[in-house]
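In structure tokens, the next block holds one chain alone, the form predicted on its own.
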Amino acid sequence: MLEVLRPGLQTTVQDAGRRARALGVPGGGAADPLALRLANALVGNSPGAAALEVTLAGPTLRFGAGTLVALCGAPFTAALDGQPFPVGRTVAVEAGQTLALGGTARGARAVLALRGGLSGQEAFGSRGTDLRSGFGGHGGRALRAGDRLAWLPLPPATPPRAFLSPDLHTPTGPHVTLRVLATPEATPGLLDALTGQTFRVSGQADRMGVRLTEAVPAPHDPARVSLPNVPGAVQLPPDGRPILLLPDAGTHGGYPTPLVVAAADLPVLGQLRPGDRVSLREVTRAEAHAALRQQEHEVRQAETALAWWYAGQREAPHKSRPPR
């Protein structure tokens, strides 16, 4: 059982989201795929069991029971019983030890998972929060002190030694650059306006969506019908402040969406938080699956490597000391 002594500023149940977009409803899952993915590995888990997202400021959490953990995403400062925690390495934690994650100076969102994968409501096939509907993960909300949490049981295993390789941290802030696709609605001009400058990003940015403080001229058509959206979609508003959409947004919408952003960037688009500086650059359609071919390969011999770990625990169990 995990206890929750003091909330954060929005911890969330999330895992790989759901695919009930046909019916209206959000994907969801983790803001940061890679981080989840990552963490999970570090633990033992699947790539889409369920963890916590903390966002800019983190819980403090008691742990009833003896487990692994680990931390991936933004470079939190956390302590265990008042020792340092670190971020990419998996942790064995005992019953009775306090986790304390502080802040982020850079980044917004980091994934804390546990061996075995939280329990929590189902909906559509996750586990993850939807907040504004309020289902899936702990009550469809985000966590308060007192609540109390569970995970799902696995064998317990030995920490492997390894720590994730920086390149595989998710890219954080203050200065980004997304790399974007053009859609059939984006013109000369707009690809101009929109590529050509640096965007700020507002105090309006959460789950749905992170607003830019810059304007950009926006074409107006009343007659223009609601068109589906996807995570990463580049909103332009009436006002031209561009919306970049992120896992909790709707699945459809009446604004021109002129760009999205390239599926390898998304992880980085949902570590943006408020006064981050956001560059826009175009890509073809193969130089997007050509980092995305990358990145993938990358990940996958992460989780294949710490799968190897796992799994050679199952088969010999009583080797329980790790190569040195």
Contents of the next structure:
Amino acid sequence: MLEVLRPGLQTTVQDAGRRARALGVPGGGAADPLALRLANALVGNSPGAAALEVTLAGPTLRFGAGTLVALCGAPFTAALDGQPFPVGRTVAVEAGQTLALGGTARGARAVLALRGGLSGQEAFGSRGTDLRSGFGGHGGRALRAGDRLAWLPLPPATPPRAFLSPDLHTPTGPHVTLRVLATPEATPGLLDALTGQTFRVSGQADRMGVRLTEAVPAPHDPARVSLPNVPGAVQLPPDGRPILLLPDAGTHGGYPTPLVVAAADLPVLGQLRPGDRVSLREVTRAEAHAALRQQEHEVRQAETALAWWYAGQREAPHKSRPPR
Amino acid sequence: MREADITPLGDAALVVRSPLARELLADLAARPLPGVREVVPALDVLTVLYDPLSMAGESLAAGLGARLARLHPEQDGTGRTHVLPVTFGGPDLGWCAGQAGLSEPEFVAALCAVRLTVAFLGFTPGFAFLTGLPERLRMPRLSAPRERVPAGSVALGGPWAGVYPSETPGGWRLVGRTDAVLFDLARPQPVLWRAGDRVRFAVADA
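Having seen the form predicted on its own, could you give me the form predicted in complex with its partner chain?
Whole complex next, starting from this chain.
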């Protein structure tokens, strides 16, 4: 049992998201999906197990039982019973201990995974919280003080001593470049305007989307019919201030979408915070694909090494003792 | 038949534009293509989200084109039909009837006579864009959306009819309400309808 002493700014249960867009249901899931995979790998979970996503200011949590935990994503400060708690490493916590997550100087989100994965309401094949529709995760809402969360049982294990390579952490601001692909709606002039300047992230930045502050001349097309949205779509509403879509964005949108963020940079998009500066750089499909392959190769290496560590303990249980 | 219009959208999705989009959606549900994560319908459009690590966009486009070439327009009656009992009398009913040049009872009868089709779902979980309204029953959207439209409201907006599954903002004209539950997570199939289903409105028993 995990007891929420302080909820933080916006802490939600998230996993790898759902695939029910054809029913009008947003994808959801962790805004930084790499942080989710790595945190899960560190505690011996499957890649898409449900974990806590914390935003800008983290929660304070008391553990009712011992388990393994790992925090990945933006470099949040954290303390376990007052002792410094590292990012990107597996930590054994004991019953009664309190984990206090602070803030982060860069980026917006981190994922705290617990061995076994969090339980919670499943909707359309995912335990992720859809805040807008109010389902999934813990009551379809962000955590509040006094909430109690359970996690699913897995055999106890000894934590691996490894640190994640810093290269695996999602890059965070204050200035990031997102690789983008042009769509058929990108005219040459629009493409120049979007890729030729640096934007700033406005205060309108949540799990649905990130609004940029500077405007570009927006095409006016009131007759454009609604089309399905994709992750990372860059929408251009009539006022010309781009909106970059995050996992909770609606399934369909009526605004022109001249650019889409490359799949490899979706985790970076999920780390944008108000005030960050963003540049958009056009890449070819081949370049985007190469970047994704490279990223996947590195993440799978880490996942494989950690899976090997946990599998080895199943074969030789006498070598490990349950952490208590 | 002209060649299928299939264009990339980013590096993990393709957009298929075809009058046979709904038939392709059903075909892909029955016989999934490898590497495809999700198929999302809109009007005469499918967006196909795929895993670029396991499938090249070009070969997926070729596979989708080949599927399309073998499809035929759907025969009538293959989808399910939903009859929704509606209590007519929303705040915009009188206005809509006037716009159509009909009395309120005539307008209600005309609307109930229309056989609508679920073109696609979106906007909010369970919301269906219903197509098939004759020109006379098409109503312009409100110039400014209402902040709150009650769940179950039956509405007309542009070429579409729809029913709001939950309380949301909305800019369509409200002509009635239904008790039909469109979205319920406790059901094995939480969403009532699918793209391609037929829909009729009926006057609810008083």
